[in-house]
Amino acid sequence: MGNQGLFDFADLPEWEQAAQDDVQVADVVFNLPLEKPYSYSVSDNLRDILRPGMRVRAPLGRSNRHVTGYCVGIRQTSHATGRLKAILEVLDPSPLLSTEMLQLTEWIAKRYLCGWGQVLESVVPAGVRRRSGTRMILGFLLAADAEQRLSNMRLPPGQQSVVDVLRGTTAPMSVPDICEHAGCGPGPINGLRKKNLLEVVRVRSELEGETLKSTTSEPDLQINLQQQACLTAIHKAIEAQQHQTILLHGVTGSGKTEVYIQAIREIVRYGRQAIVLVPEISLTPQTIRRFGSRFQSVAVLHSHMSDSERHWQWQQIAQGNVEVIVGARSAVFAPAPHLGLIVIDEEHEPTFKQESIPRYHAREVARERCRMENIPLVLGSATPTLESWLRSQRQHDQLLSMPDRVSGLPLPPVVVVDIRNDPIIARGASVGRALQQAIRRALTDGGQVILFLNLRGYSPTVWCRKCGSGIKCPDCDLTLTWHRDRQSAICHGCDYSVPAPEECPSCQNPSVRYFGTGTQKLEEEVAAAFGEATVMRMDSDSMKKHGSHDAALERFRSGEVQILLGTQMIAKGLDFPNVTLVGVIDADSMLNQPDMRAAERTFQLISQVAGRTGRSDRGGRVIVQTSCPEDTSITFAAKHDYLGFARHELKERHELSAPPFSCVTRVIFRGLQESQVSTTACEAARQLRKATHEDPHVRILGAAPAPIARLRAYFRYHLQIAAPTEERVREIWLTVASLFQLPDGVEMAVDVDPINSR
């Protein structure tokens, strides 16, 4: 949430207007929602340090409050206006940015309508801004006289070949260094340093991280011919040394991750680089093995690595040591200097959109990128995103296709199952006959099941059976979720939590109740009713630990585990050959949102889960339990028709001038006044509405209290922008924040292109 009502403009420098010769400015940018740069000027002992692209401490407002920003500009000038601030310190030994990231960043802060310095603070990991990994060592020279003190003196041969080894470098030596090279131990150099021979410097040594180089690489996969259609279309753009975007729509083991690493074994013949990024952390492991068989040197960047594991990937990066780097949304940032290709896997996937400042999308910051290097952009997914898909059939990009599996494998037949007249579901049960049924067959066949339920905990509703409330958290709108083995009832907002409530808060009476089912639910069912089987749980609360999720997949992919189920995480880009049924638990819970999106989510997440089977000649197949057997994203996905899905979704989009067909921008208020924030939130749509009355292309639609009205304590009323393209919806917006005021106590939120709508 943007904190924009708790600074006061009004602080910031008034420059008075005067003339200086010769000046050397810096435009400088903070963490702060600022538009422009502001300028500070370069003292004589800084000219030769300060680059683009490093941070600094600078003086900011009437109270001159020492602050941290970036540099993103030197020029000269002999009539500089304004009596300039000078830059105190400069704070990196290097430019932690290129010209070009610096480019793609004032990009983003224009495209998603928030401050350049807050870009930047988030670009940088925080790792890599502290240098983690590093320490301070004692370094050696030559004293400024020892030469000449030298000519007068004996030494012994261990201090004389240190002398030596000292002689031929201008940089200071550390210890172990000065040892090797010498052929000593410490005892000739603490010999030097009591005759005042040498002279004693701190400085920084980083530390080595993990190695990323291979020392096996598997040949190539024979593919097959829609893939080498599909793979010759790759190498013709990265011939062209032109940006071009392709989508590559591959139906679940159509074999797209063997199309990625032949295209990007054409990168690196180049002696260029790639990035790969994936949606989910879970998936990053298996990524990184299939990567790492194929390719000299590998990088990893995630938020789960630790600040020094970042910081070293960070500099192999950079320093042109590393082939492909592999990793969720931010490794799109990466500092690769020979970048020729990136790669967005499972595009479709919502995790590319960032919910916090800066509010970008992966995928169009990957393709300005792109455009700025003048290199390719592959997004490959079964089930694209509707925006994808409408571009490519505008041919704003290039389509692939690869209709059909490896090996011409079948998809796997997939059966929805009403439950609504289901005995066992009618008597609090989650698997239906049905179901269980099939997870029995499966496993007496020596196959393994994955089970997917989108709720996690043990019970999603606690509930008063007497007034008929639901037992909620203090702080926001949200039911808390029972976690059975925490024994806990928990607010999955905020991480509110209190033990198990014996009475409703309400009326005072003691019918609490425990509704619906969580994974944690799910789990303790599934291992009752299939005693024989080990079951595992993989969800956001049993996968915390580092290296959870590679460890988790590899008991699965041994077949310690035969019953897999979770969330979000298993239903995406996991191969596993033995898998022959997966049960889709309840399609509804995904279907039932106040979400624009919710037909198409629940498409992709059944399609995609779906094709967790049938990977091989055993076969496989699917059951999806539903109380809205009817609904055309599950019929569709049931068909595997994607084609006939965004047909029919486009249509209904079309008519609702909804995205794709136009660019939303959504405005979200929060404060802990609720009369307060509801005022400002309608004032701000009464200006906008004032500032367009006369273009009936826009359509600004609230304000209103958000789906989630209260959230961490916070009251929240959200309004949204409307209009045929994003130049237009920033036009109007700045248009009107260039004269709204939002008053102490209230904050407010811009997301462009929201996915969330919470």
Ligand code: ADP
Contents of the next structure:
Amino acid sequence: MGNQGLFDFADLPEWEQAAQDDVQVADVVFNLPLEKPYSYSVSDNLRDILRPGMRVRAPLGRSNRHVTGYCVGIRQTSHATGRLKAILEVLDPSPLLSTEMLQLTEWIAKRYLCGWGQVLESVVPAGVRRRSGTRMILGFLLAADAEQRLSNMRLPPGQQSVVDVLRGTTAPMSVPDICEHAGCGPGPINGLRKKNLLEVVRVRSELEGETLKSTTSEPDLQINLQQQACLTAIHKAIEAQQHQTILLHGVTGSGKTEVYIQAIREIVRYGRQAIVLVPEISLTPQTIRRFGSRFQSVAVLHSHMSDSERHWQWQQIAQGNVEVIVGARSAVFAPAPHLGLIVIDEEHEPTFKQESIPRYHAREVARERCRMENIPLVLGSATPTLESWLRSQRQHDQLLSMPDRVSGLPLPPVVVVDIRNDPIIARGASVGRALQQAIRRALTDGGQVILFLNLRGYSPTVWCRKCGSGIKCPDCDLTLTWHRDRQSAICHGCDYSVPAPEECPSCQNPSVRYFGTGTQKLEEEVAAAFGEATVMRMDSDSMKKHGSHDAALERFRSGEVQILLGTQMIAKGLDFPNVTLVGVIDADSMLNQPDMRAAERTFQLISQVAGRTGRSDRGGRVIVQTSCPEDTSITFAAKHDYLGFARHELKERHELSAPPFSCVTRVIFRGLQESQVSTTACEAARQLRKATHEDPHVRILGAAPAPIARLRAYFRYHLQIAAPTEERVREIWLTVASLFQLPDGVEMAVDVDPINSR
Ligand code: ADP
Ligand code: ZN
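Please could you give me the other form, the form predicted in complex with adenosine-5'-diphosphate, since above is the form predicted on its own?
Expanding to the full complex; the earlier chain stays at the top.
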């Protein structure tokens, strides 16, 4: 953010102030899906107060209702502005956003086709807007005529010391402050008030928060040659003071985190700050702890903070008091005044994309922010997205590789087991013969086991044996999942829940059955089969409480638990040397997702869970159960062959002109009346085709019902615009959207570069 801190006021140059005849116009954006700011005139009494980045109240629309918006720019104009409405009130004493952050949010609005005001509303935390944690208190100054009157007055000693304290200040002081400095109680202050010697003003209290200083400071590790080569390249990029995106492709356990830490060490030395984005704070306790123990001041931005904590942290960051900011995707907006580096760890994780407005991808926002600030961006992963990989292959980004584990140990052998003829699986179990034997052996040898299954609940499908239909949520086009612990069938789309349905809602027969295996059922099966071991399940149902994740991992680390099973929650970042076996229960459930990225996700997940083992000289191995053993995402993952997978998958995507070889924008329509939603979506698709029929490089797909055709009672249709560049997609959409009328009763969501096709 350049050299201008968030709370700096860059005063206008003198010559500009002198042009008094000019009228001041403020550009204001509101929390609306609009492209352009509104202009308002600024009255003389607000002239010296209003700055870009502050919120204002202003009349909006024909009804002139008073709405809060953000001032994003101030201009002088000599044109007649008689027809402009005027700003009513300025709400903030100082800008909430720096000029650079305004520029970045404007870019997001344009790139992700949403309103600038919508972006601002999402970027500035509610606690910062409300100035949570501060309140109005009374402050005291000496009255204007006090000195004159005091010259012929004798005060008691207590009152005299209060006067002495206040003589030394021009800012109002609170009662506790005065008492502390004057060494007295509140009595003398009241005495002086009664004599009218004090002026009383209302001031805002200072924010207070816990200190950011870490208690332990562990030394850096002695890095190896492979890490040194990467570090040197990153240092070079830092010194060049030019933006460069660096893709750090390092296998699991290659020591990427240590490279981030030592790269940040360098920029902290220059008095700058770094932002580290991780997929999810609660899922990466080990990584967070490592940063905490290696830097003086680390701010961890997590979702369990109160508004006032968040406000306090925001201020600490803005004042430059924080060296390293660690957080999930929204930490990319941390107001660090002298940013030196952004790191995105596990850049392939889908959580970096926000699935509500503004639907931004933190990687792209980080890239833009780093470009604006002329600093490097480091993307780290063992399994980079094909988007990032292609950019590095085309030399847009720099590629650094760490093909070996720090320990010098090989990546674990992966055995793919075809379960189609497994007699145990045929009888309805989920752990087949080979995996059972492997678990038994691992336990006998004193090792620990991780089992991965991507379906939570007890049985993923509740269905009727008589009429053969799945029992669906009344509001969604999704089959209910049986959760045995809650004795309920639950919809994973809307959380609708019913007690065990005894009869089928369609045919009324008492023939409801549960089908398939979720983590709860797996837990039961494993506990029954391996009675001697302690089994623990981790999924979003068992880990609802804040901190439960960390506590559970501690039980695993201590050895109290031998078998850890769970959803992708356990696939990330865990580093436990005693894990000698990883089992993937059902690779097919990932492969069979109706999503262009199903193969890529399967490859990533298998590689990531496989990375949890073989981390010590105890060795380790991986067993993948599947009924598609020939599938390329599985065979490449089994060989730890990222390059082979990327080459193969990119070829397929190229043939289909799919991303990353094209840019896609998805438009979703929803409403309570299906016919209205479908008509609207089809009309939009027709207009898009009409506008682009002469361009062979543009494809309009749909409109069609979305894969989840009904969600929370809304019918959903979608269409896609695919073109060679994002500029072209934007141009097409803006042309058609400006002509297109959305009827009442239908809502529309625009998702640029979607990664979710549901
Ligand atoms: P990655 O992020 O690539 O999976 P990590 O940074 O978590 O790898 O490193 C894996 C393990 O190796 C960690 O326990 C880490 O402390 C250790 N480690 C990393 N670099 C070194 C090094 N240079 N010397 C010794 N141990 C290291
Ligand atoms: Zn539902």
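Quick caveat, the model's predicted, so the values are computed rather than measured. Positions refer to the first chain, counted from 1. Between two forms, the rigid core is defined as the largest C-alpha subset superposing within 1.5 Å.
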item: Flag for residue 305, CA shift 2 Å or larger between these two forms after aligning core; value: yes
item: Shift of residue 236 between these two forms at or above 2 Å (CA, core fit); value: no
item: Displaced residue check between these two forms: residue 196, CA, 2 Å or over, core reference; value: yes
